[in-house]
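Given as C-alpha cells, the chain that follows is alone and in the form predicted on its own.
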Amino acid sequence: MSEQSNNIDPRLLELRDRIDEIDGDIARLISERAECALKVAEVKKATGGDALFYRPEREAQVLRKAMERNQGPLTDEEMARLFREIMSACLALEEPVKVAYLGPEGTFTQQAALKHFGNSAQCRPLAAIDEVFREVEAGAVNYGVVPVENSTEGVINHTLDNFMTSNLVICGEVELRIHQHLMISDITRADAITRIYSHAQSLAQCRKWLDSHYPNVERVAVASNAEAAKRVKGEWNAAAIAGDMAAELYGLKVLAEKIEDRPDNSTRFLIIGSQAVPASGDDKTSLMVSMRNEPGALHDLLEPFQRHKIDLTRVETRPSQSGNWTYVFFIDFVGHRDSENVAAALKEVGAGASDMKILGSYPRGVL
C-alpha cells in the first residue's frame, strides 16, 4: 500500500473496494444481458420473414418494471434512463435501429430521439417534417421522430397535416422538458447584442423574458434553434436561444439559463413507423375523424367516448383537404384499440363519421 493510501480513512478504502466489487457484478450482468439479446436475435432471424427487433410495447414494459423495482436513492426516471441506454446498446447488437428526426443536429427533436431510443440508435437529421415522413415511408429508416405539441404554443399543425395523407402509424411518444438558454460565441460582445436568433416557437416561449431584458433587440426567426446557434458563431453582435445540446455541439457560452416564460414548458414528440404496436398495459390511441357538417356532429363524435368511460387527452381540429369549411378532428385518448371498451367506442364513432382513421395505439411515454 502506498504512503498516500496510508493517509486515507480505512472506511473510505473499504467503500471503494465494495464499489469496485459491485462494478464488476454490474459489468458481468450487462454482458450476460447482451448475450441474451444476441440469442433473441438468432431466434427471431430463424423464424424467417421480416423480424421486428425493436418492440415499443416490450421496451415500455421493461422501463416501467425498472422504475417499479427501484428502491432509491436514484429517482425512478434516472433508473429508467440507465436501463434505456443498456437496452439501446443491446438492441444495437441485434439490429441497430435507424431513426430520422427533424434536424439539424442540436435540436430538441434530436434530444427527444436520443431520450426515446438511446445513444446507440443510428439517428439521421432531416430538414423538414415532410422529409421525416417520406424517409420512414420509403423504408430508409425504421422510425421517425416529429414534434406534435408544445405546452405553451400548442400543436404543430404541419405534423398533423402529414397524417392526412400518410399511411404511417404512431408507435410511441416522448415528452421533453424544454429549457431555453441565451447563448453567445467566443467572439460575441455581450454588451453589444443587437440581434437574437431562434426558432419562432422558442422566441414565443421566451417573449416576456426578452421584453424585460432585451426590449430593443431585433428578434430573428430561423428554421431551428440549431441553425440559430450556428449563425452566432460568426457574428460578434448576435446571440441565440437554444438548448443544452446546441450549446455543446457548437461550443457556445450560455449567457442566461432557463429563460422560458413558463417553468413547466414541455414539448411532446411522436414516434412514427409502419408497424402496429400491441398493447403494453398502459397505452394511448390517436384518431383522425371527419364528420358530416350537420347540427350535433361534435356531440355525436364525443358521446361514445363518454359512455364507454374513455379518457380523452386531446381534441384538435384542422381544415380538411377535401373542401372548404370542412374540418378533421384529431383525438388522443387513454387505452388501446384492441381493448373491449375502446373497440366498442371506435365502432360507434366510425359508423357516424364520414371518414375515420386510427393513427395508432402505442405505449404512453415512460421517460
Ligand SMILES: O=C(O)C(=O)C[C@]1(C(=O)O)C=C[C@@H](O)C=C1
The other form holds:
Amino acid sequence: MSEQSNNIDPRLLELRDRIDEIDGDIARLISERAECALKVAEVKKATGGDALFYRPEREAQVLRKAMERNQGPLTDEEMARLFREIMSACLALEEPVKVAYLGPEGTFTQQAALKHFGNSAQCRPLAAIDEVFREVEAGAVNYGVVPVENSTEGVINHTLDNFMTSNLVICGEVELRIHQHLMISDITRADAITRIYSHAQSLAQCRKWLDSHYPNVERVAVASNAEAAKRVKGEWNAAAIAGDMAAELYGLKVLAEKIEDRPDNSTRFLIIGSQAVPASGDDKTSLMVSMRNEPGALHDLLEPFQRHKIDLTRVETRPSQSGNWTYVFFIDFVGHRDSENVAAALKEVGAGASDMKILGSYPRGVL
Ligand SMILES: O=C(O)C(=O)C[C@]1(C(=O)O)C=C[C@@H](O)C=C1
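Having seen the form predicted on its own, please provide the structure of the form predicted together with this ligand.
Let us now look at the entire complex, which starts with that chain.
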C-alpha cells in the first residue's frame, strides 16, 4: 500500500467502496436501458414507413418524470440533465440524430442544441438562419436550432420571417440563461482596449455595463459572438463579448463575468423539423395569422382564445411580405392542436383570418 493510502481516513475508503458498487449497478442499468432502446428501434423499423427514432414528446415525458421522481440531494434540473445525456446516447445507438444550428461553433445556439439533444447528437454549424431552414428542408439534417426571442432585446425577426415561406414545423423549444462575458486574448493589453466586438444583440444586452465601464471604446457589431471571439485572437487592443463556450473554444481569458444588464437575461430557441409532434401532456402551439387591416381585427382574432380559456404566451406582429399595410401575427399559446379546446379555437380563428398557418405543437421546454 502506498504511503498516501495509509493516511486516508477509513471512512473515506468505505464510502469510495460503496460508490464503486453503486457505479457498477448504474452501469449495468444503463446498459440494460440501452438494450431496450435497441429493441425499440427494431420495433420502429418493423412498423415500416419513415421510422422516427427521435421522439420529442417521449423525451419530454422521460425528462419530466426524472424531475418528478427526484427526491434530492441533486436538483431536479441536474437529475434531468443526467437523463438527457443517457437518452441522447440511447438515441445515437438507434440512429444518430443530425442537427444543424446557427453557428459558428461557440455560439449560444450551439449551447441550446446540446442542451436539447445532448452530446451524442451530430451537430453541425451553419452560417445563417436561412441556411439552417434550407438544410432541414433539403433533408440534409433531421432538425435545426435557431434563436427566436431574447428577454432583453425582443424577437429575432429573421427567424419569424423564414416561417412565412417555409413548410417546416416547430418540434420543440429550449430556453437558455444567457451570461455574457468580456474576454481578451493572451496578446491583448487589458489597459489599452479601443474596440469591443460582439453580435448586435449582445452589445445591446450589455449596453449599460459598457456605458459605465468602457464609455469611449468603439463597439463593433459582427455576425456572431463566436466570430467576435475569433477576431480578438489576433488583436492586441480589442476585446469580445461572448459566452463560456466561445471563451473555451478560442482560448480567451475572461476579464469581466456576467456583464449582461439584466440578471434574468435569457434566449428562447426553436427546434425545427419536418414531422408534426404528438401531444406530450404539456405542450405549446405556435401560429401565424394574417388579418385584414380593419378596426377591431386584433380583438376579433384573440377573442376565441379567451373564450376557450387558452393562455397566450406571446403575440408578435410583423409586416407581411405580400402587401403594404397587412400584418402577420405570430401567436404562441399553451395547449396542443389535437386537444378539444385548442382545435375549436383554431377553427374559429381560421374562419376569421385571411390566412392562417399552424407552425407546430410541441412539448414545453423541460430543461
Ligand atoms: O421511446 C422511444 O421511442 C425511444 O426511442 C427511446 C428513447 C429513450 O432513450 O428513452 C430514445 C430516443 C427517443 O427520442 C425517445 C426515447
